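As structure tokens, one chain now follows by itself in the form predicted alone.
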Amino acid sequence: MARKKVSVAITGAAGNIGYALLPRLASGEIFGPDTEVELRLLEITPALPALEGTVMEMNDCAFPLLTNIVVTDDANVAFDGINWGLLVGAKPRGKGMLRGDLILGNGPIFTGQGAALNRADSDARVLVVGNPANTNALIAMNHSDLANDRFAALTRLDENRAKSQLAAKAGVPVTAVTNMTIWGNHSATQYPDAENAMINGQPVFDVISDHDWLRSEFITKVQKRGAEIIQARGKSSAMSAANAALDHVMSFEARTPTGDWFSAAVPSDGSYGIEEGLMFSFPVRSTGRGNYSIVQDLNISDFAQEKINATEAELKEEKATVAGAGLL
């Protein structure tokens, strides 16, 4: 029987996140032991020599399922015929740079990559990892002919962080935590929703009696975890970001277990009153092969609604910024 094949593009592939992504993509862990993998790696021209070194290592791993590696500084080449695009590369935030400056600095990158994604397979799925991820994804989506529902931004990292914090507080394995939702933006305004999450099938608020912690420290810990990691190690999170990106891919490729869901920033269809078209993190379920639906009818308390409104307001402001610059 012929093996299945998948072609995956990774931008910013010479960076730390790319270094953590590549061997796991090639190993068979993500798409299964019966699927051959082609990697199409995009980098800026000055980083190509470093990327060639990474490719040497990939070749030296002798992955049985890795059939081809394309190295290029041309997005049209990188995205040609792909099934998945992991857009990791983005302009980093410099000292003294405001978030609005970062958004505008990344705009031209994701405008061009959105157009180049027209060369992808028509059923391709795109995940934006590079920050500000939600608005970068919005820009790419608006410059591509791919269907809007093929685009997403990464909030699985925030979900994983939230699950880890809840598991530690409850003294249970992280696998005991389910139904964890991140609402809104991958930023310090995001809302990690413990009110609808479960631990061993029981509501979190029934399992964890410290409700003040759930409504305060837990939320800020998740919101600021990235900054905490930078302060501790002097570098941004790479291993956990790569792991979350791969979790995202696997969750979209498989059918979501009955009763559970996961978080992803996807184009709003108006659910929960969120402005249509915003790239907003919702609870979602996958039917497999990249198709998904937003989970409906969750209870939203007044406390939660205030948090959701705040992160929506930030995303509206970001959208207005890029629209004003002619990037949408």
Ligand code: NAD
The other form holds:
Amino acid sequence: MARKKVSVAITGAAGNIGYALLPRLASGEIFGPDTEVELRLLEITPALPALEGTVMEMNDCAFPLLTNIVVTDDANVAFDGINWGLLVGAKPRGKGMLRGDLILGNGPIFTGQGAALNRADSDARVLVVGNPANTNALIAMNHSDLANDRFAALTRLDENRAKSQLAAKAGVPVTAVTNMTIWGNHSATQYPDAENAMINGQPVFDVISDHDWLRSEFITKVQKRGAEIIQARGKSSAMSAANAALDHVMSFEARTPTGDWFSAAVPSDGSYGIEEGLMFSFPVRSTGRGNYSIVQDLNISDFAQEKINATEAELKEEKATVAGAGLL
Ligand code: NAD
Ligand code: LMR
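Write the structure block of the form predicted together with the ligand for the protein whose form predicted alone appears above.
So here's everything in the complex, that chain up top.
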């Protein structure tokens, strides 16, 4: 059988998330045992020596499928011919900060990188991880000639956090939790939707009798989990963030199992009344052939609608901020 090849760019590759991403991308776990992997690593110039150290370690892993590693501080080189762009490189927030506080510091990174993404394969997929992820993805999309539907921002970490909380509360394995939607922004306004989620094929509200918990503590726990981790670790999530980014890649590469969906922030097409073009987390299904659709006709209660309105309002504000700073 002819072997396949995939070329993946990772920005901020010398950082914490980069360190957790690289070995898993090269091992064959993500694209399969028949797919050769090229890694194109982008860093700012002062971080190149540290990145060389990471590359030495990658070489010392002797991954059979890893055919080439490119190290560069030039986004045009990093994105040349890639199939996937994982845009991680950006400052993380510290204790007491909101992700939105990073907007004017990190936003400018995504103007030049958006333009450099014109060098990617026209079917490439781009995942923005660097915070504030939704609005950074909006900036990159606006500066690139790639089709809008090639861009997404990471809310899979929030989905995984929500599934883990629901599974623990119900006393079931995490695999029993499906149909988990994160609506909106990867921020403290996001709405993790237990009303449409399932446990072992049953509505969550039928399985978990503590409805007060589902409508309050569960939601705030997921919304504030990033801050809780920063408080405990002194730095932001990296292992779980890398894991979620790779789950996102695998979900877009595969056909979504019938009846299920996953969450990703993608450009709104007006579904559920969300302003068109906003980078908004929706329930999505992948065809497994490079395309996806937003799941339609989910039941949105008054409670949910209020939360969805709040997260949409925050994203509109972020958009106005970056537009005002000339970043769109
Ligand atoms: P880190 O500080 O360890 O690493 C970031 C790396 O990016 C550094 O090596 C830095 O040199 C590099 N970098 C900065 N500007 C760059 C540029 N213009 N081009 C290329 N590289 C550049 O941070 P980290 O822990 O790896 O986190 C990275 C980002 O991901 C942060 O913004 C963080 O908040 C975000 N994050 C998002 C999620 C999510 O779910 N969306 C989860 C965790 C972290
Ligand atoms: C997370 O959710 O863990 C990341 O976005 C990091 C952060 O700032 O919370």
